[in-house]
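There is one chain below, alone, in structure tokens, taken in the form predicted on its own.
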Amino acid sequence: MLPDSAGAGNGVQRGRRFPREAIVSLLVLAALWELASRNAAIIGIPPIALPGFARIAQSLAGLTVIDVAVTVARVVGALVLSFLLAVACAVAMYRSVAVERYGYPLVRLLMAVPVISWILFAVLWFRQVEFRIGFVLVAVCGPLFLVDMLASMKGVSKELRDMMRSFRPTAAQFFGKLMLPAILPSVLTSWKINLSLAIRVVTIAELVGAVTGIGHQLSVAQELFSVADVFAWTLILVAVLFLLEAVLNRIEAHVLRWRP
């Protein structure tokens, strides 16, 4: 019990260090940030490359809402479509050898076309902007979610599904009682992986016709050279994808509460 003890105690202790440790991190590097900004001109970069925080300030208080409020609704409402086509894909692929033989080749080759890629064509082939970012944002987390559910499925282990289908369950059963709960952690953080991917490519999508998100906020900040805007709506993406990870670490730890 001594050992186990012990090292619960060094968890914790790891667990409220890690979060000090983190802070003075940031706090190092905005000071960093706040000297290089005051004596820009002493290191040959321009004042405007390098906005002090007050300016930055700034340029936070005067976002739109809305703006973010768009697309974080793009990216979690392609998210949900994207899992959900994986999931009947994949489901297809594990229950036909020749489903997943002709399709998986297919899914490979979509993984390794390019995100500029996908916004050419979509701009080329689409006319809505919804749809093109839309388009864009399944064509790359998609695949992601097939291959990480489709490998989860054949990972379950073969005792396990002959003890099931020794009951004779039905399709649904078989899934709902052995498959889901198996795949779920990995499920999880499959949705972890790909929301940080999609924060990213949303940004990017949004740069070609969009008139409003923050893709599009950050195109406009380009064009006015304000660094200022850049940088706060950058952190504004970062705090709203740490804030999406947390609801998806909350979902976590009460669907896997059975979890030592």
Given for the second form:
Amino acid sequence: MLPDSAGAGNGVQRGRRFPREAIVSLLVLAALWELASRNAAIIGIPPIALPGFARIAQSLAGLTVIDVAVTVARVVGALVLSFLLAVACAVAMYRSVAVERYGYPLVRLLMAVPVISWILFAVLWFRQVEFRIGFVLVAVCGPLFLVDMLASMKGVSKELRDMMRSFRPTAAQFFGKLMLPAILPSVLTSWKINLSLAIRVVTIAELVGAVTGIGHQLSVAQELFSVADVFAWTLILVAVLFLLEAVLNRIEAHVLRWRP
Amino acid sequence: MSGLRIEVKALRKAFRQTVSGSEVLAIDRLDFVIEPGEIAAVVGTTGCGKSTLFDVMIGLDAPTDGQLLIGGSEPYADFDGFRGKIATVFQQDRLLPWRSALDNVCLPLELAGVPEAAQRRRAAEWLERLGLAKFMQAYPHELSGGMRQRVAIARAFVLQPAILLADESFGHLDEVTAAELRDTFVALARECGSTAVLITHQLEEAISVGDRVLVFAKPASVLADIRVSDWPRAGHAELRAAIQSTLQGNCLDPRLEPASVLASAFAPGGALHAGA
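Could you give the coordinates for the form predicted together with its partner chain, as opposed to the form predicted on its own above?
Below, the chain from earlier opens the complete complex, with every other chain and molecule after it.
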């Protein structure tokens, strides 16, 4: 039997209280980093490879907000587009066995293509930067949204579907009042997974094929051999991810408030 | 909305098994008529096709052969034509967990295109009638099993449908709650004038609520069509025993033969006795 603290219910409670352990872990990690930075010469690492927090703070102060905004806009825009396309395809596949039989193998094929291949295809096929990045993000995140959504739709209980059908809804009512609310919990989970994936993919895509955004700035930092800048931009990326996740968590808490 | 006539003519329903491909007969030449406003109870052993009949009546499933007509139309073929006319109370409450009790009762009205203000007023009235005035904003998980089933009953009655169907809707509740809800259901069905069909495996329930009891053979065909009023109240125990014997033997118990029923009706205490 699992100890009480391992229960899912306790997980929710753990999330609500002050995250003391998380803060202690981060402080310990930061202290070890700073210690290693100050003693880099003694442990045989070039000082440039382990910048102290003062140097990292300098880099942070010099970061350009526009690049952060551009990356966030690309991620959010591409996720919204991927989601809408996935909803349309999932509904079509759910409603028609033929569409599913022809379409699903293609979706599996898209999912099997490595991210780097999508980036290279985008660079080779398209001239416009935003189109390249959007294409890569939609190609990577769209199929994931679609597969999750289709599986969730099929998971809606027959009992509820029959109850709903007994009242003769239109197709739009059936999806709007039953299917979408029923799959909402897994849609939100899918958003969280895709958000973290999109942040990583957009960074690589910007690194390879853009002249703006955090990925591009990371590329510049690499060319300048500035570990402090790489560290600073990485911190911003992680912060952006946490911030967007927090927004999703707030949305989740609101729309799933009915859950016990 | 006043009740509609249900007419079942030589109805047959077969399923093909997914793995073996062989045909399984669920309903075999079913014939009966339920008049507008009548309450009929359908009893039969497990797997005799009662729930299949329920699905065909709702229009979720098409008959293989024969006809099931409600008010002269087929609920499967004329699916949308029955919007707002048929309501069901299922075995489990089947409430939408993300909707409050009030919003669950509003659901059929929303689907029928009733204006929002009218939806909420009517839903609130029905919840009040069913003793849930204080729980309108509660989510299903915050309600007991009996309360949830009350919400499901309110959801069915809020449309004031012509046809009410209940599929073993009270069997999973404790005896006291089940009896209370059953009585409420019957009283409301009579008040609305709806034609009601209750599918049940509980003989007491069938005899106490139905104007008629249809006893099904396996696969579903009518073994006995009993008008409960033909039996004196004192004879209900015998009626119960006769139905039980019919179900066990899958053939009509002699006590349910029309001649026996007539004799029973004319016996002292019977519906047709001179002193009755």
